[in-house]
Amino acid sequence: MIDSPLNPSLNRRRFLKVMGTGSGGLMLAFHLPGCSQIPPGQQENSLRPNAWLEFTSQGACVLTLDRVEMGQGTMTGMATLLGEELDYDPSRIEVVFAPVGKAYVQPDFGLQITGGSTSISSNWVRLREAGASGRAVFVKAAAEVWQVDQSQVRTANGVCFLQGSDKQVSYADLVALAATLSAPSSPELKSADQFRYIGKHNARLDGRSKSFGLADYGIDQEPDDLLYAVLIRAPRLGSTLKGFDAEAAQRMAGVERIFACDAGIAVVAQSYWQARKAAEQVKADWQTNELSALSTEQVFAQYATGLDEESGDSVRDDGDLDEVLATAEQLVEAEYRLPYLAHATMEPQNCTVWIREDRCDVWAPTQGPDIARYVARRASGLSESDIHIHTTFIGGGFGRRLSQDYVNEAVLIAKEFDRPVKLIWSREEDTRYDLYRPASLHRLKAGLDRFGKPLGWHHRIAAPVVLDHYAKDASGAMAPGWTPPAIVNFSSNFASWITPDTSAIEGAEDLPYDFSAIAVDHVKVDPGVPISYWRAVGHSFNGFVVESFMDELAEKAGEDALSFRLKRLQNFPRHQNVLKLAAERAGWGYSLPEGHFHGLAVHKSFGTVVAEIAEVSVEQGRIRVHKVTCAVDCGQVVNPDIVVAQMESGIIFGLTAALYGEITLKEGAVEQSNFHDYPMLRMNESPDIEVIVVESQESPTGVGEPGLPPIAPAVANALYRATGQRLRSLPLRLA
């Protein structure tokens, strides 16, 4: 920005001259902490931004979006934050995806990733500050035009008004003049009672483009002269390629080339189906190892051995558990088992890459564009400045696209051609070669006194940690661009060893219930199955375990499940509140239709507390969920309909996992392959969902994932009341 003091001699002639000779657009940038890189397109003398606006002389307002849009509503949420303080209708804001740049790093993670339900919370202040700074510079410009103090200028929907008169001027008409003025770095923000859009605006900015097929997803990318690739991967874990015969496949129509690379056997052709059909004719010989014989039963046997033989890491140790349990009238013990789960994104993995002598363009539906850049740099051998990541709309992320294996594969293949190449995974490949939600084994013990009061709680968890599988690529993205991959590999091994990873224990270590003693232990056991982040991560299994076992304790104590919890949540009023709200709305304790039963659960994840009550029946041996009543406390609500939609989405996603989700291994191979044996919940199975959103003035917390953890235990607890069967593993299967 060019600093210019307010000039009292400015007249209409100068204003018109500035308007006529300006550059035609204004790039507004704002002082934000932790940023050190100027994004492409910004003026060289601008301040370091995390997010910025561009106003064109034609009246367009453009927001560069620093978080990806994968259906969770970031485009609308970010535009609402910006528009609120800018005094500009969010529905009029145009949104473009951010390039890779330090300006867009998510400050909580140190990476440019979209995950952890943090998009709104991490931008709650800084994006509003960006909007407020933009509004302030337009107010300053209008005050110069009218030769008045800035306090006499008010704004609304992109227009400046002079108080006490009918004078007005739009932001668009002030662009050239405003470009000569400085923007404040710490602008005053609105109070909640001044909000016009936050808490009210619901028009999805991506709704029209998606409804009419205008949104460009990764799989839609079609640069000129494009080739298509499929990859033949090892059929079993740990297998390596010994050799292959592609003589017949190479003669098939459209086939360009078939060759081995580090990721497998690449088949490249003029069309996707030509590549796919040719791949079916390739005969490969694979060398197996010990991992290639792994089965699901062996995985859980390793977990059990770990719990039997190792004390593990103590992640919570409150009170003297042994002493407390020694005084218990009765001990309650249980073992819970959770399976591997696939992400099953509706858009399968894909990536388009075009490599030239000193440039690599990557079009990818990625949740981590800076990690994708590092992976592309490593695979291509080019320098960081030569890698250009083009982020697209994403047809479902759920954590899957935080990992960049598909980008690595596409770059390795594209290196062999001077034309762009698009790699597409089939649905079967997407299921069999996913990076899964970890399986886990849990052992719990609790003591009750003779009055049914809970005394002690012990939760032991056997599971791997995601960071061990994720650190190498993440460390590469965080390292300076000149860092050799070998150094990155070394540092990532060290980082994964010393960096705390809560993926196995989150939702267990922060048990909110009142016990005299609480112990939580984690035994790290990694069978070698590839894993990654999955929606709600550890909360997805620990929520089920904790809330199911709490129901077991309530039953042993002879107490109602709701009142049992409320008594032990005296120090957690938000938990109590959502439980009461959900129970009241669902009619907990009142009569239900014959054969229908209620179950409940409450869980806090990503700063948000959610209670859910499931109304369940068993019809001819099949589990039917009729209604889910959900109460959510996520702080200040930015877009109410999006909060409701995300709760509904989390419930449906979690219900799918609760009823159907299971990835199993036999002789090192995943047994599931498509939606016929890894089914999704269908529309006719979906329950009626009612969402109650708690009003709050606290800063926003996450909504993308917190709706998921309570649904499985709520359904399982209802099934116990319906059948007397206590189901301690997922998916839920009645005897």
The other form holds:
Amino acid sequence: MIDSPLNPSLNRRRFLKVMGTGSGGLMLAFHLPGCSQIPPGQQENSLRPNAWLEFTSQGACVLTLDRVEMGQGTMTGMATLLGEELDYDPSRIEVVFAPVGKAYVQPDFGLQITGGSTSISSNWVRLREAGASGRAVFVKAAAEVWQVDQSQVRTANGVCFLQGSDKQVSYADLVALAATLSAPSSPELKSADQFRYIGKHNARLDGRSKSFGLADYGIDQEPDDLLYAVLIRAPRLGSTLKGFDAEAAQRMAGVERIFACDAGIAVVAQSYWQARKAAEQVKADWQTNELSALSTEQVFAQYATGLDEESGDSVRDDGDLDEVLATAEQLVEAEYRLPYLAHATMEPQNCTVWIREDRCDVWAPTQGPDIARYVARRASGLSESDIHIHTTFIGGGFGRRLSQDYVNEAVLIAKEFDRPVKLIWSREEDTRYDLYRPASLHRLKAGLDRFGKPLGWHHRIAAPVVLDHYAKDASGAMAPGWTPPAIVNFSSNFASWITPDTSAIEGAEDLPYDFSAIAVDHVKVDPGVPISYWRAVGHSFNGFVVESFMDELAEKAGEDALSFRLKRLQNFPRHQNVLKLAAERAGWGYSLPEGHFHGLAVHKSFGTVVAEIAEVSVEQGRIRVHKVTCAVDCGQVVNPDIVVAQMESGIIFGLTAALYGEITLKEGAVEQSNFHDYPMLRMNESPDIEVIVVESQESPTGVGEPGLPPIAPAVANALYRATGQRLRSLPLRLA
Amino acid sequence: MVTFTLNGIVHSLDVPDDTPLLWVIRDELKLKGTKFGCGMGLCGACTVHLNGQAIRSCITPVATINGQRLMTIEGLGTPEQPHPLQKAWVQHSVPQCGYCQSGQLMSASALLAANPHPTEAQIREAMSGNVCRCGTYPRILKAIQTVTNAMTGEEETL
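Since the structure above is the form predicted alone, I would like to see how the form predicted together with its partner chain looks, so please show that one next.
Below is the whole assembly, all chains and molecules, this chain first.
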């Protein structure tokens, strides 16, 4: 048995089964690349040319995956990039999840986070180079064996061939020799016409384990001697614990301890159910503050006051808006309103922590392992090098697990025990104590001349800024490991300074349409409700507002919604292209079945342009979405089927928000609790979806989020045609 | 003491009568393929078979299954001996995050056991109790149809 930092009492066999065939390579996920010391278990003659690729002495090819796999297909995508340049079938690559490490920092953010639909774009060069340098070493080794020039060596799927002969040798057989050779630092990369795996249909590497119940998620981690914890939380925003009576609960079977901590009242028992039942018997008394009375109406009133009284930050100011609007024949004005939304990941938040004297192991479904490490350091009081973050498969992320609140809580609880403790949130907690997609209020004004030509565009947004809530933990992870947490808190402004936050304005400030004057203002109003990144972030609301209002203008101009847009996208050929492709495939302008109507929208987010056309009807007052036609331009496609899957995913996720999603507050408490009052789209309501993927050799851009923004406006625009009702708030509710 | 058969193995356990079957399966029997999603029978992530019928294990007190026959995802098939639906799931790359898929497969397999040739509307209806937040519904539908079409094909060649 290898002496590994991975808790040996975890069911190792099961873990290996999920990860692949199970070689010594597994343990390599838990040491830092670049360490001079060879960790226990690693054979000295294994080949490790960089932080991502390893060939074990047994010949297994192992990818250390530094992006988390939460459904978006990053495991398959990264293996494809690596395998392409390595000349190695991606389906043969074993994947292990990366530890926290400097090499794995996402360069766009300076953090080791998976978010912003960036995994493929940020690794497009980095991982291909990792593969190419591996291949170069094998070529060098083969040339040495055959005593020929390297130009004579060809490679394919893990085998070197000697040109003009039938000689061949596998990479596996070359590992020992290759490990003694140096890898080139900037190897040559293939041109697109040489791709063998990129752009071809690749089956998901995690499809099998997930179809047999074998993938291990955070909630499945089970070190020996495990205790289970649940938390009793403040019932209203801003309330704090005054006192509690746990006498009856403490006497219940299996209960270990009940105690107050910064996160609430922790109930720890031998089993989850015992903890949950005991928690119901605890009587707690809470102190409230002014935030504890907050309601959704007050939130929108604060937003309205902000828009009434403040000019806000001018984030775009092209042309002279006042002058242009003064010449308008008609002015069009509208107010749009979008609600708070919960992430509702299928796997509720959870975290397993085991703290020993000088060691803290954290098993967490997290999108930000380095932030988790900082949070665990702060909560445990241990030093950075004592914290070991083990990432897992993630049962849905959507931005929720960029925040590490559940890691903080689990560490606070586990430090009271010398045994491992698993904290599991209920669905009710997950809904009521989420960090929400912020609600927002928008005022739009545009002018049209007497021919219906649009002149000016003014978009005013009232919304908070997500980074204000996120910076405290994130800047801790960015600061050097010795920085005391008390100092880090002061430097949280530093993080907002180096990372401009566009969460309120993205998708609005970059309006692609050609108006002679465009102004976009952001009035920052933060009602104090916890917020976070939510799939597509600002694009999730600005996409709806912009594309709905464009439809209003087309209507006022008496023009077709498609041609109205196309005319104003002269400088945006990718937008035009996806619009035309989707329109042609959906049959825009042609007759539909009785009572069916089309609506369209186009939106660029995370570098990717997506057009969607929704076919909608209203049956007995109920909105039905029959079909969605989607065209996507995400640059060079790595895994075509995963691009299609992510469009399907974004559309269905966005439809849930369009038709149902709404978190409301009453007296400081979230009114929704579970899937009966915060419903998800289900299979009987799910539309047929057709996706057209544009062929392109531009650098690849994101796909995890861009499918979402166009769907709500496409449906709303279709509903207008179906009913004459212009719905300016989400979720869509017909009068 | 409660006794039941799970995936062909008889278990006798001393757990409180009101413990939901889900937590017995996951934490007593250590079978982690069955997932916790909502605790109210609303999402289907915890779906298992009770005497061949799909049930929600999160709202089934363990005492009520005394003497009965249960199957979880681990009993449905293995990579070596997959259920036809599991083959179709892999073929269509159905899973994304994958967390709901055990429940989806248990609902789909119960449906096909009861009705080998469901219409599309029947599939959508039967699967409507299982939430997938990643939106894999179009692929679930195709995967189930692949299996039902194959079954039809087999019958025709007989």
